[in-house]
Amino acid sequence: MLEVRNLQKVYDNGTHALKGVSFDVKQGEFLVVIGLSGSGKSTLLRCINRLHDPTSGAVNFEGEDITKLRGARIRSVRSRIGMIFQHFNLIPRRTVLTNVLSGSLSKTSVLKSILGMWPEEDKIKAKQYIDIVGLTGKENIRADNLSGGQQQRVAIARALMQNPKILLADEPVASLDPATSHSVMQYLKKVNEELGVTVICNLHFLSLVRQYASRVIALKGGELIYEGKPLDIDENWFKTIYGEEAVEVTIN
């Protein structure tokens, strides 16, 4: 589904965040990516779905090398890539529901989505992704009164609305505390398995790792360092990836 070949990025101040990754993602993995803050984890995400552009390399997706399209191909690319932030990026004073439709606001103008005109059977397809990920009963409640788990999972709502072929989660559960951390990671679990929806994620807690991912790539100064099982991860390869005065922090 997904091809990653020697993919660089050097930013305008001269970071080098990213040095020649190469990687592959099948359909319906639940790949996630690991390494220590600055590793190039995001950069990597956001040059997936080019919300930055790749100095050089190419990103293969579904047969079509997206680093070079622009402007309505792009556009069309990025609605098959859903993406969910760190920071939920949800509209604080308006509803789950409106929220949750706000995913699908590349086939619904502006002027209508203002106004609240959203098409029945996007409203319905929205209460269906509501129930998925368990806030059923929620829809008309403001986001800024959720909790920041459920927020996360509106967040995941909103990215399903695209009807994506993969998901992109940018640390999901970064700002979470662990009982909702796994929560959240459930409901994309469950995205992956029941919707066939391909996730890759970015995570920090390798023992939320071994439980979710198919698949683990290891970055470290911006070059891939590590690709295989979850559970081949041994401590000496923590050590690799994450320093020698790591420790290992578990959620339960």
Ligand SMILES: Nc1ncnc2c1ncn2[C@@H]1O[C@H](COP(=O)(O)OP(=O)(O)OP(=O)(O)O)[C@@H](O)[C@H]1O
Second form
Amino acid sequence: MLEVRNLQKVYDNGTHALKGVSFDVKQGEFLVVIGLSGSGKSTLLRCINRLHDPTSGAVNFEGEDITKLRGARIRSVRSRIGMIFQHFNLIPRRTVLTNVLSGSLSKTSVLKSILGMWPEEDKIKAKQYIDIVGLTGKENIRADNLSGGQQQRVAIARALMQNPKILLADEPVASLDPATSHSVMQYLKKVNEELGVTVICNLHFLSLVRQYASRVIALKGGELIYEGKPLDIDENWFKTIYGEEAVEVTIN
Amino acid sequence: MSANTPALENKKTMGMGQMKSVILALLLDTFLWTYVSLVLYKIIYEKMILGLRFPDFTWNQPITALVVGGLITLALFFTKFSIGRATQGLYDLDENKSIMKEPFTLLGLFIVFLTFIAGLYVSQISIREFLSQSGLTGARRIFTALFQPNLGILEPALFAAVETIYMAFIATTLALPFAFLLGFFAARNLMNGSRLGLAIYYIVRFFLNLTRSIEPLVWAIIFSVWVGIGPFAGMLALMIHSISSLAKLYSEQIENISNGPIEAITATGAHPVQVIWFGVVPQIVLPYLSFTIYRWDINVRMATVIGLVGGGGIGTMLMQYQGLAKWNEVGLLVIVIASVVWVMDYASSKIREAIK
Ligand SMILES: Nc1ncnc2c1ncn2[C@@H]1O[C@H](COP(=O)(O)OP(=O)(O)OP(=O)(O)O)[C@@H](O)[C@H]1O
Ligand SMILES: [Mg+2]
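Switching from the form predicted on its own: structure of the form predicted in complex with the named molecule?
Whole complex next, starting from this chain.
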């Protein structure tokens, strides 16, 4: 459903962050992207939903190359791809409900959304997603008053509100403690298995990768150097991906 | 050996950057020496030593000074007397020697001293006049009158003060929507997405800086010719100045916001206007409110000053009584103005604290 072909990204300051990355993502996969800090993981995800514009190469999403789309057409693509972030990126000083509803902005008219006139059915849907991520009863609490794990779950609900085909997750648990990390990963797994949403997720901890990924790709210096099953990442591969000095830390 | 390597490398890479520094240093030195020659001749020599009241001025003088300045610069550029080279970091300084003992520092201090002497002279500071007999009696008369305010005009004075406060309020309120919109166009992080955006950014910034650099007092004079003397002219003057000041503050606030929510809202496929409304606005409302209240407070004070040139309100009243030398009335007005300013100041700081 998603084909990335020879993707290159050179930032304005000359950093060559992606040097010709190609891979496929199939419907229903839980694909995890690993690699050292600075290897280009975030850049890759942001090129897929065009928060960044790739320098060259193609991203075929549902049969259409989206790298050159503009205006309403790229917005329509984005609306079908959800995204969650390391720092949650919720709207501060707004309620959980408003934050979740903001996931349906692309299909709400500008004027209505600004006036806060959300369609009744969207409100009902938002409440259902808030239930799904286990935040029942917290609809009217300010989002920035929640704990980190709860905020990330609001972010998941916001992404679900888009009815996405793919969910991009950029280090979704990197600022959470181990227990909370697992709970958030469980929700992502649930979204993947029960709602059938394809997930592409950047992760740092291999123990999480082994537990949740159905397939893994590894980036190093902007190049794709590994593609395979999570359990096939042995000692040697680990050292290739993370460098000779690296020692694996686990999180339980 | 190893300590020398960076210096060697510096020499090798002496390119555009180095050129630019040298040119800047030369220009600065020339300017300073021209200034020194001109001050030494026109103020120290002609006015203070010769005691001339109205010395001749011809354009040959500054030009000569420029030539002299240029010559001195060339003569001293390669000694330790070049302030230009010092500011551009072109000296290899001995770290053990205090910078206060370097020749260029001493030269700098001398120029400051020269400016101070010339400044004293130009401001016509005269202890004799300050303490003269007739002067002191005059001052005493005004002060005693000021301390016996004429309460008879309290009522019109209060009305005039209310007029001033309203004028400031309306000026702030009317400036608000303009400043709000312009703030977005003057925020670099929102506008640098495209070339058109950047062009708009630079144009808006230019006009904001231009209107802001013209004092409200000058705007008031312009508008009092345009729409006639009165509160309307004062209001317009304050409004123009408030628009540009607020837009500048707003845009700086926008430039400081976190990019996360903007990214997240963009990623949902939202329209750019929705991105601003949901990604930017929630991050800026409170600081905006605080700036705006502060602006109103400033505007009340400025409205008083603007009144002095005919912008209406209590300032105009003050000017009229002062023109008639009615010092008891002036005394009352000063008290009313001081109270209004104090109350506004207090209230605005309390409100701003409360909404933090
Ligand atoms: N906006 C940007 N402008 C310029 N260079 C950037 C930008 N964003 C990232 N880079 C550079 O691109 C390279 C890849 O960065 P990226 O953020 O994709 O790495 P990452 O794998 O996500 O790292 P991390 O694990 O630290 O998040 C880095 O060298 C980074 O400095
Ligand atoms: Mg990253």
